[in-house]
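Only one chain is included here, represented as structure tokens and corresponding to the form predicted on its own.
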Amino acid sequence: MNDEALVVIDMQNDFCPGGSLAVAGGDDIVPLVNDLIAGFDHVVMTQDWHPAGHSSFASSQPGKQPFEQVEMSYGLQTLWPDHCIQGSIGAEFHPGIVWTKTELVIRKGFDPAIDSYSAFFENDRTTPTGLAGYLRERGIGKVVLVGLATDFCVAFSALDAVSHGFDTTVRLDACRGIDLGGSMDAMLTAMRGAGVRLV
């Protein structure tokens, strides 16, 4: 399992019930992602890390409600609550992970301008966030993915996976999805559609 990575998803306290965008059962799978942890050589885990005031932010956008959608430079954006803001209680890891053997922290969603999604790039589709080369650099060519969620970060990072090459396997049992107006399933025809492995 030397060139095999488990990337783990936002796992963080506003992802979680409680939090300021929690998804459904978001804390039900600490347990099964720290078996997944404790199993793999390699572990990367990402984290939503907003400034204040940043632009998704339903807030930011005067009149707009959170879940809408609006223009922005690089294209469609959903606005949403308040979320995981630098340094605040919300950003943190849930406590229950145990995350001490992780390799690799990717904090995304810092540029005030623009949100980010996946794990290797920001939504502008242009600006990376230096995974792939760091997975590349160290020899590994295969990513599994878990966590939070399944239908927006999760997917993102997983068809941006694929499309730099990696083997990458989508752990639905050790995720959680929000499913906006279907987005759950279009999301997962789309990862299938990518060659995305879904177990």
Second form
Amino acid sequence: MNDEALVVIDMQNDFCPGGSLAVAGGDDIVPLVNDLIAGFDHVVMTQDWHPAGHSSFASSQPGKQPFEQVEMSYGLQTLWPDHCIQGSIGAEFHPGIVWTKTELVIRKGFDPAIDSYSAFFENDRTTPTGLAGYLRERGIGKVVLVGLATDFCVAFSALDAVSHGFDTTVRLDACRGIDLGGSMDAMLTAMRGAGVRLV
Ligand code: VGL
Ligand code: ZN
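Given the form predicted on its own above, I would also like to look at the protein as it appears in the form predicted together with ligand VGL.
Then the entire complex follows, led off by the chain already shown.
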């Protein structure tokens, strides 16, 4: 299917067990993600890619703990443990992921002042990453999303994909989530409501 791309979200060491923002079972999906990569003509990956001292790190906000929320210029932002620092082992793709055929890696979260969950927009919801333009120029109208974390980067990416008019599917069996304060149910409901196909 030449008009369809697999978008592999943030399959990085820091989101897998042993990493600084580990998602439970994050590495369980590696074999399935590899099978999917093998079966797609087009594969795009995202890589969370923060400078040290990023504003989304609790360690950068005096008196704040990870998983608290703060008001940023662009709205409410959850604070995270330091993770996916540019050039670190934690930011590398999980070593089991067979990523060699990947056509494009979209890095995100590199602006020190803005976090970026979605593969399409930073968290200010206006700064694009360029992915929509890339997919359109390449004639791709359908995306299938897999990876980490279901209720953050995968969900925000899927919502933006449908809003850009892409036929959008999330393979839940090839995702794992964080589930912070009910975020899993909330984001599954939001995705369903927006017309994301959850399978
Ligand atoms: C993610 C929190 C912070 C994700 C990235 O990949 O879902 N979550 N940065
Ligand atoms: Zn991040």
